[in-house]
Every structure is written in C-alpha cells, then in structure tokens.
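Read the single chain below, which is given as structure tokens and is the form predicted alone.
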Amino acid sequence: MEFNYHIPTKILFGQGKLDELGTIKLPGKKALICITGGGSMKKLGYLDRVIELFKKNHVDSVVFDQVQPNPTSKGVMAAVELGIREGVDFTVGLGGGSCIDTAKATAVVIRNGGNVWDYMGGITGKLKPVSKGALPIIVISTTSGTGSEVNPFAVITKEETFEKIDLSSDQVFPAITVVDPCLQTSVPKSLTAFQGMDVLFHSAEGYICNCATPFSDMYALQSISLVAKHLIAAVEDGNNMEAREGMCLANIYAGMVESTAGCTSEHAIGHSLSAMHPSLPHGAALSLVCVECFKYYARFIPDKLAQMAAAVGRRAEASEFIDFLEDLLRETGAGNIDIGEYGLDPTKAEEYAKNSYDVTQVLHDCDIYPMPLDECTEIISKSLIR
C-alpha cells in the first residue's frame, strides 16, 4: 500500500465563522474579491458584510463582479489585470465554485505571469509548473457542490477551443476556507439540488477510482451517507439548518476525496457538455448521465457499488445504488432537465464523447476499467434520449 496525503487548508466551520475573519490573521493587505456577475453576493449583502470584515483586520479590498457560472480563460484573465493593476497581495473566492476556482486560478497568474492557459493541460495548454508559488487564496463558500474549498484545482473553461479542465497544483489549495452554514440558506431549490449531486459524484466516483486510498475512501463513504441523509431536506427547505450543516460536512469531504483519490470518466463526460454548453450547469451535467455511467460501473465493480448502496441505508447489491441515484434525482428534481433548454444534441453523442476524451483523457485514466469509446457514446446517447 502506498499514497500520499496533503491537504494544508485552515478550515473555519460552523454557523457564524464568516464573523472571524475581522480578527483572525490574514494572509495580506489587499484583497482581491472575486465573485458572480449575478449580483447576488452585493443583494444579500454577503459582499458588504466581507469587506466590513477585512476594514476590521485592516485589510483593503477590490472587487471582481465579472465571474461566469462555468469560469472561462478571458475572465481570469480579466480578473488578472485588475488585481495587477490594484496591487492585490492575495485573493477570495466569494460564492460557489466558480468564484472560487477563478481566485485560484488568478492567484496563479499574479504570481507567474503569462496566461491562465499556460498552465492547462487538455488539448492546447502548456502545463507550465506553477514554479513561483502563488498569492495566498481565502474561500468564502456559499454553496455545497464543487468541493473546491479544500482541493488542490481550478476548473477553467476555454471557449475558442470547448476545453473545460483543471489547472492541478498544490500551489491553489486555499490558506484558509469558511464554511458558514448560514451562508447557503438562500440557495436556490435546483442549485442546491445539483450542487448535492456533485458532492455525491466526487465521492462516488472516488471511491470506485483506481487511484482510491484508505483515506479518501473513509471520506467518500461518509460524505455519501451525509447526502443520502441531508439533501432532500436541503432541497425542500433551504433554512433548515441541520440538513445545510450536514452538506456543507459532506461537500468538505468530498473534495478531500478529490484531493487524495481522483474523478472517472463520469466527470469527464459532465465537462465534455458543459464545455461544450456553457449554460448548463455541471451538477445538472452529472445528474443527466450518472444513472447509465453507473450501470456500466456496476458491470465490472459491482462489489464497490454494494458498499455505497449500504453507506446509504440500502442493500448491499450495485442495483440499489442504482435505484438509489434515480431515486434521488427524482426527489429533488434534478432529474428534470430540458435538455433543449441548453441546447444539448443526441446526434451529437459521438463528439461530446471524443472531447471528453481529448480535453480530459486523464479522468478517463482514473476508471478501473477503461471505458471505450463506443460505450461512451452509448451513455451519452441513452442519457440525452428522454
């Protein structure tokens, strides 16, 4: 047996941690706040509140209110010049993981100079070693999906090229990461609901990776379990505060799964749709192929499927986690997809399934047995054909 672990974060969790950052240490003078072009962050005051903290610990703050739902190269590279142009010695992710992974990826090229895309992998980046560091990253989550809070990626999209992956180094795990609960009452009912069937996914295609390790498997188990308990209530009632607290726990595990196991060709599909429909959210990209990639899971690893279907209250036997994942779409709606909506084509079935494998071959490497590409097509084919 051999693995390694490292994960560096200072983790504040808990109803009403937001408040510490008034006194704690910081990591610099001057903030870079990076957050959604929605405005929500500036509506429920969650902006203000951050900035007031900082003035508090005497730290100065600029905001970057340009951030897109699936982050792309050009808003980095936006959020870059002004956090040059400002002086910033550290940024903040405020919000989900889009927020998040664009402080990180920012932080990156402050530091480095040159493009985001310097550092990509997939078809056209140059995976240039992140060789000078990068500025110090606070996260500030107000969602439970990505598990970027606590894992060393950023997910970046480049549109010219529809290539959607992450930027890996131990360099952007966060300094320190708030996970207040209370932040995330106001989420919506379908973003909560595909947020949670992300946390689901990091874990479960964690556990059945062929780069699993004794601890991302203690923490994919109980992340599951804390979905199978919490997310339908979470769904249904957004104050409910034990069903918030509970995902928020789940969504810190999973990306400890992430940081120290790694994603499957699942993954790779869900960004092979999302890359190419930007729109679409990449929960809701999951959600629509996760019931038939775990079929075709459950054909060669039907004993790691029984495990997670006892994690979460049922038989162990690789069906019931099946009946478990419809279950659970259903129940909270993220089964309900207008696939027309994002513009999403069964024809094009074969090409998501050859991006997937040319932008992101390495979660493709991650199953423990190799899913063809024929098989790939079919699922996607079977996914999108309702």
Given for the second form:
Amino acid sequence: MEFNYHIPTKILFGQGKLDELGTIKLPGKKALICITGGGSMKKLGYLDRVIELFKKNHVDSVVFDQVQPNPTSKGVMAAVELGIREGVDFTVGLGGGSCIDTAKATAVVIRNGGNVWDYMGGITGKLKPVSKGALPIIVISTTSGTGSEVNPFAVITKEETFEKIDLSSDQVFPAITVVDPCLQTSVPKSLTAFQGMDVLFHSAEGYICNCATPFSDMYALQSISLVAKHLIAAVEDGNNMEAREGMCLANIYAGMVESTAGCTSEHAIGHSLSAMHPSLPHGAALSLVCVECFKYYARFIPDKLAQMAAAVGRRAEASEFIDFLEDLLRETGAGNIDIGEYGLDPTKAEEYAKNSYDVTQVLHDCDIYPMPLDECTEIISKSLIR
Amino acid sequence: MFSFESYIPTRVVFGPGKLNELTNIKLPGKKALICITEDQLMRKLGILDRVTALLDKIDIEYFIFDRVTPNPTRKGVMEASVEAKDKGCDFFIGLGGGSSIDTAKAAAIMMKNPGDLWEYASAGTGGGKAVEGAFPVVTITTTAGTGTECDPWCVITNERTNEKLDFGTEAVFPKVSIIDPELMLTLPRTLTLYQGFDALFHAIECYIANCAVELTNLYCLEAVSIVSKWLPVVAKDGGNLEARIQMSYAANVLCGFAQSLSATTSPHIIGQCMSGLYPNLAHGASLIVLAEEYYKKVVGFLPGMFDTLGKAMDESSKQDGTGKCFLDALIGLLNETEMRHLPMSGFGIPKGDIPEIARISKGIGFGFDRYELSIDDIIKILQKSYC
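Now that we've seen the form predicted alone, could you pull up the form predicted together with the partner chain?
Okay, now the whole complex, with that chain kicking things off.
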C-alpha cells in the first residue's frame, strides 16, 4: 500500500453553515463571485445572502454572472478581466461545478497572467506550471455532483477545438468549502439525478482505477453506499433533508476519491460527448454510457464490481452492480435521455471515441485494462442506439 | 441532521521506501532543526544518517537536537526552540515517534509565540493564551502509534507540575508527513504493542466522543477493524512488512485524521495523568492497564455504539444490543497479544495513589465523554484494574 494525501481544504458541512461566512476569517478583502447566467442564484436569494454575509465580515463583492454550463475558456477569460479590473483578491464559486471551476481557473489566471489554456493540457494546451500560485478560492456548493469542492481540478471546455479537460493543480484546492444542504433543496429533479450519477461514477471509477488505494477505497465504498441509500429519495422529494445531506456527504467523499485516486475511461467518454455537444449535461453523458462501460469493466475486473454491489446492499456479484445501475437510472429518471435533443449521432461513435483518447488520454490511462479504440467505439455505439 | 468541519492540510506521503521521497518534496524551509530522542536510537538504526544524506542532496542545512525524552517535557521543548533560534533554523523535522514529533511541533509554536510554553496550555496550570502561528514542521515517523503525524496536537509534560497536556492549533499540522512503514520493522515487540493499543484506543475514543462526526466514524471504524486484524500478526512477527504497513496506516493516518476532527475521551485523560505522575509508565501501557475495567463500566452507557465497534473488531461477532461483543473482542485481543493484566504496580504506581490520580484526572475534565464518570467511578475502575 502506498498513497499520497493532500487536501488542504477546510470543509464546513451542515445545514445553516452558510451563515458562518459572516464570522470566519476570510482569505481576502474583495471577492469575485462567479455564478451562472441563468439567474437562479439571484432568484433564490443566495447571491444576496452571500454578499450580505461578506459585507458583515468587511469584504466587498464583485459579481461575474456569465458562467455557462460546461464552462468555457472564453467565460473564464471574461471573469479574469473583470477580476483584474476590480482588483479582487479572492474568488468565490457559488453554484455547481461550472461556477466552482470557473472560480478556480480564474484564480489561477489572475495570478499567473496569460490565457487559461496556457495552464491546460489536452491537444492545444501549453501545460505551463502554475508557478505563481492562485488567488484563494472559496466554494459555496449548491449541487451535489462535481467533487470540485475538495479536489485540485477545474474542468474547462475550449469550444473551437472540442476539448473538455482539467486544469490540474494543487493551487486550486479551495481554501474553504461550504456545503450547506439547505442550499440544495431547490435543485430540480433531473439535475439532482444527473449530478447524483456523477457522484456515483467519481466513486465507482475511483474504486476500479489503477491508482486506487485502500484509503481512496474507504471513501469510494462509503460514497457509493450513500448514493444507493439517498439518491432516489432526493430526486423524489427535494425537500427531504436527510436525503440531501446524504448526497452532500456522498459528493464530498467522491471528491476525496478524485483527489486520492482518479476517474477512468467512462469519464473520458463522457467528457468527449459533452465536448462535441456542449448542451449535454455531464451527468447525462455518464448516465448514457454507464451501463455499457460497466458491462465492459465487468469482463476484466468482476471482483471490484462485486464489492461495489455489496456496498449498495446487493449480492456480491458483478452482474448485480449492473442491475443496480439500470434500476437507479430507471428510478431516478437519469436514464430518460432523448439523444436527438442534444444532437448526438450514433454514426459518429468512432469520432466520439477518438476524441476521448486525443483529449483525455490521461483518464483512459487510469483503466486497469486499457480500453482499445474499437471497444470504446462499440460502447458508445451501443449506448446511443437503444 | 449532522454537521462537521474538516481541515487536514498535511501532505501525507505514505508507503514502504517513501523516506527517499524526501528529496522530491518541496520542503518548507532551508535550515532544519531535527529533533530526535536522547537514547540516540535514530543514530544507532542509521535512520538519522539516511535523513541527513537525503537533506545534503537537496542542499537543506540541518542541526540536530538530540535531547528529546520519552513523555517529552516543557523544558525539552524550550531548549529545542532556543537551539533553533540560535542556529537560525526556519523549520523543524520531528524524526522518530510521538516524543520527537511533539517536541518539534511544540518548539515550532515557541518560534512565533513569546514566553514559556505553559503560558499557552489551556488546562491545569496553563496560562490559556492563544497561539499565534508556528514554524513549519515536517515529520518522519518511525513508530505506529500516536497519529500526531496527521493531527494538530502535541502532548507535552510539565516537569515542574507533573501535568501532561495537549496543545493544539491548526498552525502545527505538519506541512509534510513521510510515513514509511519499512522504518518500523525493527521496533521492539513491547513498544509495538503499546503503540498498537494506543491506536486502537484513539479510534475507539474518537468514535464514542461527543464530538464524533460522520467523517470520523469512517476513519475510526476502519482503524479499529485494521488494528484488530493486524496487531496480533505484528505481535507474533515484527518483521512482517504487510502487518507493519497496515498498523501504520491505521495508527498514523486514520487515527491522526480521526483525532484532527474528533477527540479522545476520559481514558486518555486518566492515562496521561498517570504518565505525568509516573514517567516510567509508557503512554500505551497507561491505556492498556485500565482498558478492561474502564470499558466494562461504560459499555452499558452506549450499547449501540459498542455493538458497532464490536462488529468492526470481529466481523463474526453477534450484536445483542448490549455492547458485550465489544468487551469480548477487546479481552480477546488483550489475551491474544499477552497484554491482559499488565500490572500497574510494575510501573511504580502505588495503590494508595489511586484517589489522587482520579482527582487530578477529573480536575482536567472529561468534556468529550457522552456519559458522566465521578471521581468515585474512576477510583473503582483503577482499583479493579490494579495488580
């Protein structure tokens, strides 16, 4: 057994924890708060609450309200420009993964200059080191999906080149992450379901990846078990606080898994589909391909799937885990995806597959048994023709 | 409904052979004071030479402070901080077990806070002053017991008052902790067992403490399960690397994490009080001598929790709603490792001192217990334990 652990994020978890932002020591005096353009953070009153709490704590706020789902490099650069112009000294991601990752990437570029893609890998990134650090980052998470609350990654998309990849640096660990389940009651059913599936796969892929350790496995199995216990209830009744809390915790554990292990080819495929079709939510992409992916994994690592089946309270057999996925997709509605709506084209399966290697080979590299291109194409093809 | 705060910023580098990683890690300074124990064990085992050779390679200057005592003292801490100031050191390396690491941590506090260490102790005769920062600390662990590698605590004894107290502040989380179980292969059997039980009791106490949270329960149950399985193995064969890895993982990482977010309870207070009064009594031994009678007394207060602990210790045990399976598993482990009936008298504790031990312990306070124990209860536990 060997592993590295480094998660220097302070996690404030629990109902009502948001209010502590008014009293705890904050890492700066002027915040750039990143929210989506949809306006939900304003409508729900969360943005005003945060600004008010900061004010109470003698911190000024500037709002960047143009974050897109699957946030883009252009969006990040717009946030950077605003942040520099206003002289902010820390960033805040208020919302889901898109806002968090925008806040993270923005914090890097403000400190280091240049373009966000200078610090990315993929095909066209320059993979420059984040040598000057980053502005401190605060995360206020209003969904349970990304794990970005406690990991060193920011996923950004470059639209021109169809690249959706991670900016990966210890510098983007949030200084403080607030997980207040009260902020999640209004997340709609379908988003709750898709995000819950994302949590599940951060943990399940972390469990089967080639860099898993007993340490990451501990978080992974607990997270998987929490998803099995709480996701359906959270989808059925968004005000079920026990279910929301359970999913919040599952998500934090999944983020710990991401920080100590890794994701696999399933995420590579998921990123590829969303990169080619940016309107396809990440959780939906995973939901589309998960059954075929895990059927493929079951051929090589049935024991691991059997252990995950046991963690969700089923017989310890690989096929039971596949059954669990199918049941979960059905009962949460995450399986009801109209591929036409997103423009997905089954005849492009090979193109999608190729993109997954070209852009996110690093994820494919985490498979215990590397997935060949023809198998990858077949998984995508089977997933899209149903 | 539950809530918690979690903050464990230490960079943990865990695994056999990982000491060599020292040259690949960004260290938090250029000039280190390396704290080791006065028995010179680190020199004899050649570990100090390995560490200094690695530091030479990456041009880190170092000085050695080799006057750390077991149950490290306030005096030792103050001397180490004076030494570090004299030599212009900008970080500390705690090399060894809990004594060396805790000396490094406490001395690091004294680099940024004026006066005497005891002015910053928050219990007993301590001055209760707030700690404002500390110098960075790197730990290189050679034992599997304390968990201090991954937590914000250091335990120091005041040699003037015989108080053994915890100092805690986020600033003394080690910046880097290298945990290399290969360095533990030569630990003597008795020390291995003392430390293994220390880890077990850290996990149990952090689980039953009133400040336990979801996250710590995960760490604690995993640690309890690993120690129960592997301590008997390492007791029989200290050279078994897999057993050393597992024990180190449980004690150094899982228990350190648990202690960072939860807390130990009254057995640790009583044990530390005894070790403060009778320095021959090793920390682990102080917990072992009272464990059986202590848990017989309290298991009925939290039967459900002890049932869960019993299951973690022994998967095949029966949970009957009384917590008895935990007592069975604990006594079984004590028997199997030949640690049952460890005599308090053998450590120079006179039976007549028991009321005084109980009084001092209770005076420090059992703020993390979920149940009330009176001075009289403690006296009875210790009297029944005495042999």
